[in-house]
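A lone chain, given as structure tokens: the form predicted on its own.
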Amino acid sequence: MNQRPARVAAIHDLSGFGRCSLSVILPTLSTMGVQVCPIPTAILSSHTGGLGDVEFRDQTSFIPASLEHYKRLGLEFECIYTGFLGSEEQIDHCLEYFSAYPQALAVVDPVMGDHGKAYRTYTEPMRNRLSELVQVADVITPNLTEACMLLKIPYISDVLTRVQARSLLAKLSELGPNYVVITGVQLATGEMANIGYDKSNNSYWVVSCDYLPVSYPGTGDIFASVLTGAFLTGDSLPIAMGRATYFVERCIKTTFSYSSDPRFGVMLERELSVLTNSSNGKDFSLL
């Protein structure tokens, strides 16, 4: 008997260059096995991050058209994962979309900011409303930034301590996911990582990384995604972290070995490879 591939639904923004968004979640995924269903809140030219004047064209009505098309299929997904969302209106649609398939895991990459600042598109009511989202999320995948913002808590500037942390992946738990992981986190211990919670088992989970002096644009949504196929093929959360982080760090390391420029993304393409060995991924201690 033939078993199809699990089945997402990704509901974020198409940046035509750049490299970000549904552009890397895509191919991501479709390297570990997972069919990717895109759902674009958005088509941009390029992303927003100093590429000059884009060309955007808003998606919403798109949002709940493609449900209703999708439920007169019988389709099914084993996961709905949303990550940039431009309005208040298309929080509304993520909603209608998680409580169409309540059996779907329900990722929620809550993209709200960065560097201890929110992202010009995001309003004040909207960053209320994304906690609506968090709610019904089975995993978050915040920054630190956004992990403030969803706890209503000032920006933590400083290094966290292990108490902190597991502190902070707590309460978001409280607001309603199972599964927390925060990223990019600098320790008290002088490392950066990336932290988790599953809150099932009450454990914390730690990933080192090796850092470079670099940011690029989409490698939040390059770890969200490995992060979700590594859920869907049955990982637990620090080997799914331990292999998020992996992948991400050798793209990183790779297009920084090739000077490149930051605002073009990483070299995802000559490390795809990587993914199709599910055994690639960091060490993973408890926090």
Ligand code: PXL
The other form holds:
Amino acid sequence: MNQRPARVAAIHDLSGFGRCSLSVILPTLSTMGVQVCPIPTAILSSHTGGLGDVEFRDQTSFIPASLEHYKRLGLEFECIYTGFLGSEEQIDHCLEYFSAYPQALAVVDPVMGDHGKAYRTYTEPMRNRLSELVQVADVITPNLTEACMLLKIPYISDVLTRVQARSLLAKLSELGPNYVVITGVQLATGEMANIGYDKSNNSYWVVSCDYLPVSYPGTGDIFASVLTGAFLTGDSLPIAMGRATYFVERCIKTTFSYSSDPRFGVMLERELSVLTNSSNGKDFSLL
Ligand code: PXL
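In place of the form predicted on its own, output the structure of the form predicted in complex with this ligand.
Then the entire complex follows, led off by the chain already shown.
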């Protein structure tokens, strides 16, 4: 019997201000009863979304060095979880982590862009190489922009029919992962939704979201973290999607109610306790 919490190696940047990446991944997974071992890919004074000149320290060499240490210790991980990366070399080091722990759940949040555009630091060669991570992943969590980039198709700004939504999910799963979740999809039914596919069960799922006219950095990181924590504590894909959607929605609504500056991220600290009750989740249905 496994008598300790599941352990995750989280390979992401550490942004001091603005509530994204490791600053939100750590509290989210810890509250869900999962141990996080942060492996910072870079240290930034804030995220890069409109807060001026960011102080940045690259940590590329730390990634393989940390892996060597963990191998010497004989440390086990139940999950390797990657996100925002700074260079092609960092992609190689993530691949080394995945191959060192072949039994671990491989979660790849293919952070590359949003609202139809690539983030400034995500060059085309980098975007192409990200598909190597997707190939070895068990779970991927692209937003619609990233889903289109991975499939090398133009950004879809139109609403999606259920048939189109299922086809996007299936095509992404053909790249490798068993579980595909696309966030922030506008369906032809008028709903904004998160959609998912479980390849081994051939089941497609939809969880609808309440729309608010605002967007905050870090919500993708929080969504992927809750999804990961839910998987690691035994939830099925639609239950995990329901929990992640519920939590992100609560964070967004709370923050919006304070008219807080969107660049500062969501008020995660006010809502973390929601995660301690595993039945807090949105309803789901077949897509
Ligand atoms: O949440 C994604 C993210 C992570 N890390 C950094 C970012 C962003 C999005 O802007 O700037 C540094």
